[in-house]
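Just the one chain here, the form predicted on its own, laid out as structure tokens.
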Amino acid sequence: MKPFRSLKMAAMAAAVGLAGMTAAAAETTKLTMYYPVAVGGPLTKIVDGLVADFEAENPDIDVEAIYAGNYNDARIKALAALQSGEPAQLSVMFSIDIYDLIEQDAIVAFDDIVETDEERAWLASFYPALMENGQTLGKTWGIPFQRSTIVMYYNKDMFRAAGLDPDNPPATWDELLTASKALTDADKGQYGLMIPSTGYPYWMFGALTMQNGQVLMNGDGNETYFDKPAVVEALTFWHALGAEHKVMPEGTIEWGTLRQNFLEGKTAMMWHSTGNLTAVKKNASFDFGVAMLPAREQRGTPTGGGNFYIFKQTSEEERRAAMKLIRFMTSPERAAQWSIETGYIGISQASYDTQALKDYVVEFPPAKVARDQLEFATAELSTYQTGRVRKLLDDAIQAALTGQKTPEEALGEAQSQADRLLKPYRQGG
């Protein structure tokens, strides 16, 4: 009777603990995330390291990352996997994806999850410039992560080379030119500025308008002001830089080669994400500076980057898991690492007061120059109709940029097809 009285005690403990088991299992709660790695630097290491952070505080919740590409991928990918019954439950996609995620119902707004006073002066707690990408209808759509402003970037040993002085960049349009007059070389095939017209033209060209007093589009995401005089004047003064004045390469100039032209000084001074940072610290050989961009009537650029949103497709035990991540990711220690490893803007002012990124910021400088021109910064271009309404700009930009159209035959194209892309956006459209 004992061996048969042991095994049966083997077997009441093996059901035991594989009913253990299996109640561990299902108390995990399982998210899947996608996430765009659309700058250089080893962005899915530092995420990957976050989220190993995260599952080791919280072993109830296992995260899976999907690292899709750009940002236009992420959308896709994880809009596909909504449609093919595997949804994820979070992803970070781009700020101005916005009105197009909730056209789709695609999205839960952060004030339909939050619960306590807590996790609302959470809500509260980010920089107001980057929160107007993720905010619209009365209600909070995305939280800002990856989040960027664009800067200029600026060799300091060409700078001296030219009689310059290294620590006063431009500080002007007026300014910007003549130093790109002396700091070009044409014997040398070295050019006084470079700002990117491919992968994300709109962008750059924001940063002109709003130098000049005009923003792109309305607060509602159902108007835009691409054909108003200040537009037409900055792409006019674009054009200008590589086809009249001869300080920058006549055509388009390529996004993803421009980081390198800079660090091989084929350029002395380059507009760019404040993403880049880090990269181009480890990187250059010389002595370089990063400055806020220059004004004309007024400084000014764009946000850019990323928010964090969670698809509607997604149980209660879900969204709080996903809050939970969230809220780990963009807390102040998080978000100083975050800035520190990668050059983006820390995106709240208690991420600037961690101890971390205070001492950052004095041993490198450059650190808070994106965060101090949050101030003269405005939403980056964002409507209904986004994807369309984006190319139709991207579009007028290149074909000034190369001549085929002057900059007000191409604006009032892009205004015209936009207007009849909006209106039935617009109360009586």
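Positions refer to the first chain, counted from 1. For the two forms, the rigid core is made up of the largest set of C-alpha atoms that agree within 1.5 Å on superposition. Please read these numbers as outputs of a predicted model, since none were measured by experiment. What changes on going to the form predicted in complex with the partner chain:
In this overlay on the rigid core, Pro59 has a C-alpha that sits 2 Å or more away from its partner position between the two forms. In this overlay on the rigid core, Asp353 has a C-alpha that sits less than 2 Å away from its partner position between the two forms. For Asn168, a C-alpha deviation below 2 angstroms is recorded between the two forms after rigid-core alignment.
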Given for the second form:
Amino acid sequence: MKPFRSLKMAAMAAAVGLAGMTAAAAETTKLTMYYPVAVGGPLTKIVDGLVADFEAENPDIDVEAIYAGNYNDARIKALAALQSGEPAQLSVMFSIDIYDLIEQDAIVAFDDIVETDEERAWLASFYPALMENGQTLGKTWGIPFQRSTIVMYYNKDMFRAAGLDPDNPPATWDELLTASKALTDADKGQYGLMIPSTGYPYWMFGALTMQNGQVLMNGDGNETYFDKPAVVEALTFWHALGAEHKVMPEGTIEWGTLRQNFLEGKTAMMWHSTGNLTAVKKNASFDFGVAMLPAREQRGTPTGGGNFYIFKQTSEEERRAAMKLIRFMTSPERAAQWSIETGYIGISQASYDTQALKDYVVEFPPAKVARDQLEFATAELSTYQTGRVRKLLDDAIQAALTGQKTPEEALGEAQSQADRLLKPYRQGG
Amino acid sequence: MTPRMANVYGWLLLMPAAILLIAFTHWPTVATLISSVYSPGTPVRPARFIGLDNYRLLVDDPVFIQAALNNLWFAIGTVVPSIALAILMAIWVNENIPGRGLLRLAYFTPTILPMVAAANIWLFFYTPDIGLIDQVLALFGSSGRNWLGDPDLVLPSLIVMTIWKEAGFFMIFYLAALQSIPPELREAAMLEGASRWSFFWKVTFPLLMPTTLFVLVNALLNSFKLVDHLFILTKGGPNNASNLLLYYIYETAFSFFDTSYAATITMVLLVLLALLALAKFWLFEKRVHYQ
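Moving from the form predicted on its own to the form predicted in complex with the partner chain:
The complete assembly is shown below, putting the previous chain first.
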């Protein structure tokens, strides 16, 4: 009877095991995710659509995606939820929030979550330039999602009227200045170039300094290079465009109304986020082009936008489920769809290899410029105490552009104050 | 009812208001004070007692000093003109003129608009060259100005918008006050041969004093509380030329994550507003002409 008995036992064990498995399958994992929208357009609908597709594929995971305002609001809400004991498991937040989130001990590194080689390969599948803002302390904390760069929009009709080649936009600072002079018509109140200097002055400035061969901070986020000669030179150039060459309005230029200025022909060229591409495409009554930013030492632009983060206060299952969701959202097909519908960059080479994005790039070539420019892209300004450090630089830029201080003075002061803020984060500091 | 019962009864009546006041006004004030003497806590670096360090920091913080000065100019610049304008508009729409209802509505419209909506409209008004203001000025041959991008112009620009936004609201109070002034006074003054100006200055204006006190308190408080427009128009720039105390508190708390320094500035603002309120009540108790 012994074999029979053991068989019976085995059957019972199998039954129990099966019951346990079905129970686990029926149990859904609930995920809460905050996400910001920084540019106009029906982005919430697109995100909701992606989430619905994911839930259809993964019935055991229940995702609640909550639109949380702009980047600042999203961070405040996610951190508030964390403190209230009803935390989100993952969120899309500003890529430059990384040091603050680490300082708050809020997030977990993806290196500590990935298990298989296949997952490690996924972690390495994104454009390196987009990973810079998500990596520090030797680990990856943020996965690129809604990412942009700065590009130069230019009015081809105005180029033709000024006798310039509309298919050959300026590629160096010298050419930029020459073209701007040709395009400026003071009597008509028409300028050659506008670079916005409110809202995110440090972002535009990051492009100018990169082009001049100098980044603004180190990879550990505890050192800034605001007073380096190349940085001062970049700000001097920006200031001179308005004050000396008169090809740009003097004082600061408003981020929010710049697109309108461009659409109304008040400026022949503007530097702006790729996030504006769809809006300009829809509203421009003239022939416009999109070009990479020009070079001095080299071409350059900072990246911008939001990354996925996974929070520390999560269970093992929640982390696995969050990984599934993030992998779904960053898969080549979804990334391609997201890029086409929003204008954000496809985050991996694989997404540009999809048929959908290949076709789109042929049909609408400007969509390719941002991607091609990634080769010259660097991280957006991000340090410990990032809000304060960023404001120091913003204030210095605006002080110089409005003529309150010289570029050397303004940047020197900003650097010494940034040094004071960042000292505690340096080794032995 | 025994005196003891009356006591209990009295306290019970007070309770709802007292609970609300303590929970939402007094306790937060105390909590703010406490948090201003501690360093901001993060999981990595727990909060510790730092005494008056934050208050010493205030004196050395050029942005705080500039925001405070800006706020002072903003208060002076908005309060006096918007009260004067409110009285003028009230007297105008109090007259028996055709289309009076429409005119009153027109003056009141800016008040109905949310500040954020109004700021968005004015953002385009102030846009150099293509904005409404520059286009109108261009008719008179004046070239475009960078209203919000010039440190000397940005605060006056905000003041003008705020006056536009606030005056209509104050007008309503003056209108009500004007209508409660007995018409006999005017008839008597006319019989005496008083000019319109001396009637206004000797009779109407003194009778409006209680309203003026009320409006003055509100306008001053508002000038420290209004901050919505900064989010849209300038974000405190360029280089803090339009930064105001409340916006700086917001930046410190939510952009810099320095809640304890934000609490410190909040304490300063609270003390300032409390002093203002006290001074005004004391001063006007003697001067205001109540009938």
